[in-house]
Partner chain sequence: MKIEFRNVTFYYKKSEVVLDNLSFTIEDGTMTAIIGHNGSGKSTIAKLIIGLLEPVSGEIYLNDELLTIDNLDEMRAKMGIIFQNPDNQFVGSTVKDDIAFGLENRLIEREEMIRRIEKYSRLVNMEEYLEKNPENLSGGQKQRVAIAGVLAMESDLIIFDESTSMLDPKGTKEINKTIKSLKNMNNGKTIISITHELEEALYADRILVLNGGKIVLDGSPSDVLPKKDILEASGLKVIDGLSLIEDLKKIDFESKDVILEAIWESIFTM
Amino acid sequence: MNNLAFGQYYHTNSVIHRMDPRTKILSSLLFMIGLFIIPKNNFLFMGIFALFMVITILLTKVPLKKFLKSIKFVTYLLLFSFVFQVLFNSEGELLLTINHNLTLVNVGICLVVLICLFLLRKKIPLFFILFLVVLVLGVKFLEYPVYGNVLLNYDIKVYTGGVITGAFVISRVLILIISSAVLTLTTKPTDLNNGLEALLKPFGKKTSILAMMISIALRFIPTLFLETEKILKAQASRGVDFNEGKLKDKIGQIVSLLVPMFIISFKRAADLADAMEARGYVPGEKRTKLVKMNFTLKDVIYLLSIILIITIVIIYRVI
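Sought structure, where only the one chain appears, the form predicted alone:
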């Protein structure tokens, strides 16, 4: 549970925390749009967006580890994206050519390394990096002389365009995730709901229901993770090991995890519905607010800063 950052609110008395929730929602949306209109492989504008996000993180006064935890769950996706671009993007100049004869010895070494690193995955946080290093070294230096029959002859070409595009894609995804984490870490679920409802109000009365659904979903993400962790510990205390056993046993273990999760989720939904009904909540009806939202000078400055950056990017693309 402590490793989960998305959906959690972290209280500090910072400028970003005191900003209007509508400002933070709009700025996050505009920031994401701006990231996707940056010209391809333009690291100048990507650096400007990254600098703006670094300044925002410093203003939040939230520990850096909270933002790093939000990245932890997408490390494999980032690694896959980078490797995919390097292997299949043939733009630019030829940077490296790898021609190998894959033998039984190479395959055996790779399998042994993979098994060892899988067994040590809990003790090595960055085990996949070590795996790649050992794998490359094993294939490269243990290929000659060739032992055994050649199973496969492969030719890998690495181009500068693939490396640059891979780095650009990783940068974009990282900044996108961190910008989302800034919104959830600095905005209370209640304020998030009020901000969404106020922004969606011009589109109809039913938008308040949609805003409530979104805020409740964000609020219960960490709660469901906590319940899952409790169930896993309870199952482990009864001798259930989700890492071992045959396929049939693992299916039964997954069922033993899913059934309590569904029951707890429905029970929490029923309790929440009773609590909202007891407090007089009627979907779609006009309600008063305990705290009124007001735009201040810092909200205007923050929004104008993002709009200015996006405007520069659009002008650059047009010209």
Contents of the next structure:
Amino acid sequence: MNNLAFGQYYHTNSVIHRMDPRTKILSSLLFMIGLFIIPKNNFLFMGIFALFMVITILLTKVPLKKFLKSIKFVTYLLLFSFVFQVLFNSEGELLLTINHNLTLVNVGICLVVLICLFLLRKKIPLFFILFLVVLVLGVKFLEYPVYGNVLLNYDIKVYTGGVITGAFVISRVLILIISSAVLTLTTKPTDLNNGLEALLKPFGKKTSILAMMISIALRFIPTLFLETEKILKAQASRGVDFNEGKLKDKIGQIVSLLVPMFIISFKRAADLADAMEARGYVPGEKRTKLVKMNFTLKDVIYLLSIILIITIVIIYRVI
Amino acid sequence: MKIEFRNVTFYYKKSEVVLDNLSFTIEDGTMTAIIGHNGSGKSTIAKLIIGLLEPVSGEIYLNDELLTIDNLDEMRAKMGIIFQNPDNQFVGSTVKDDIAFGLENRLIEREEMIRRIEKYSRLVNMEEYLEKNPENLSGGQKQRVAIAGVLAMESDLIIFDESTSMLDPKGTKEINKTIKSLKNMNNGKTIISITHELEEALYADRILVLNGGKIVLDGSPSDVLPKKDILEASGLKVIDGLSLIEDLKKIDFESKDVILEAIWESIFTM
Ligand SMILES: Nc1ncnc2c1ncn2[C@@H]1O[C@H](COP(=O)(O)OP(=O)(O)OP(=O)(O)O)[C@@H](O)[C@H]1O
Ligand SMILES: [Mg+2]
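Previous: the form predicted alone; requested now: the form predicted together with its partner chain:
Expanding to the full complex; the earlier chain stays at the top.
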């Protein structure tokens, strides 16, 4: 179940771990902003951002697996946005034309293969890659009018602009998702709280409450996942199968998961609020800090390098 | 800390009175066990003392001073509570940070914090875990961290609200041992131990049995525990060893108390 709680603090001792939480919060923010001001289809800048991200990841000493986990949730979204660009973007030169001749047989074969593939998806390792291969083969296969009358004939025109923009969009989202894990993987919720609080201070006294809320939320994510797992197991032992069944059954199952989850979360929140109050926490009041944040040379270097990259992008855009 | 309830009535819903015109006094420096079945209002008493709830009617005096909104914060600084669910009471992402949480709220200086964290983590035998994430500790260890967090505030009153009820037998033993050693330290701290297990009340100076919003029994363990019928009527599970204690009570010889103590000890460490 730990694999669900992606982006949760990973304990090890690296330069990035030791860095001031304020540096990490600021640089994450700047990095993301930077990612969105890269001029369209500029792969040089995208490459620089990717390089910066790879260097950071290597410095964290956190297993690469931890960063890649979050991609799993967006693979189909990425595929969809790529296909969308390829199909509908007609900028640039014509790259290739695919002439589809649909007959009952070739469409039928494609459908059967797809259905089989999805039914077996849990038993196939690297399913996504196989799915991509089958998709490409299928698109090619539909060009041949196998047996019988051609029911429909049309052209798909692929332009260079579509492929390039598709690749650009995908790499931007990939970099965004992977790099967003850096902050939470390398910063303890308490440190994150201290960092956020310090950064938000100029915006008012009450902002420390927001910082506390964020760090408490982060601290409770793994606990709630554990709780979900427990409920799932309890219900599985009573014969509830979350993967099978009709839509109506499924909705019932999801409700039977959500209701206890809500009740438990509220109970937890109430208990925690009591515990915090009993220990003298008054929202928005001044507190002393056990951990001293210190901004050192490595922070300066890291922050300056990201500011430098962004400055270059901005200058490039302006001229 | 001396605690006095004067005619305290409390309910969440008017139709279900939880505490019914309750009056009792807990003397400074003693250990009192409050026992009662599920839903008998034990946690409610704890929350009233710590000021998380306000009586519907009646007054609560702490050290002979009326507890009000105005002195709540100041009073709270002298009290600490350990709750039932170990997962719902830690805030910090390391044991050290968590013990520090209360100290940070009380504006304790950093050097003093470090000193106290060291001292009290050692007291509960958690000094090796200071850098660990509380998430990954056993239930008993989590509760010990919570105890260290309360002790670090150097408060006069410590309330344990069913702090063992969610633990396995090993964790329960660890916590009971810690509570007992706290009592034996004789450092003038007032301890209130809330439980629905009679075993855990055995080593208190005094036991209050709660039923139907009232105190139905009040006295030392050797007075209270033999009153099986009242205990059973209050929905409490009477333990086997107690019948032996009852038999022993009939015999009148000098070392009776020593033997009683020994039997309680053996029941407790079983
Ligand atoms: N927040 C609340 N809102 C409404 N009713 C409540 C609330 N908290 C407790 N109660 C009710 O008040 C009564 C006393 O609750 P309390 O938690 O004090 O019991 P307890 O003796 O601590 O029980 P347990 O052994 O289960 O911890 C119960 O009937 C309970 O259902
Ligand atoms: Mg309770």
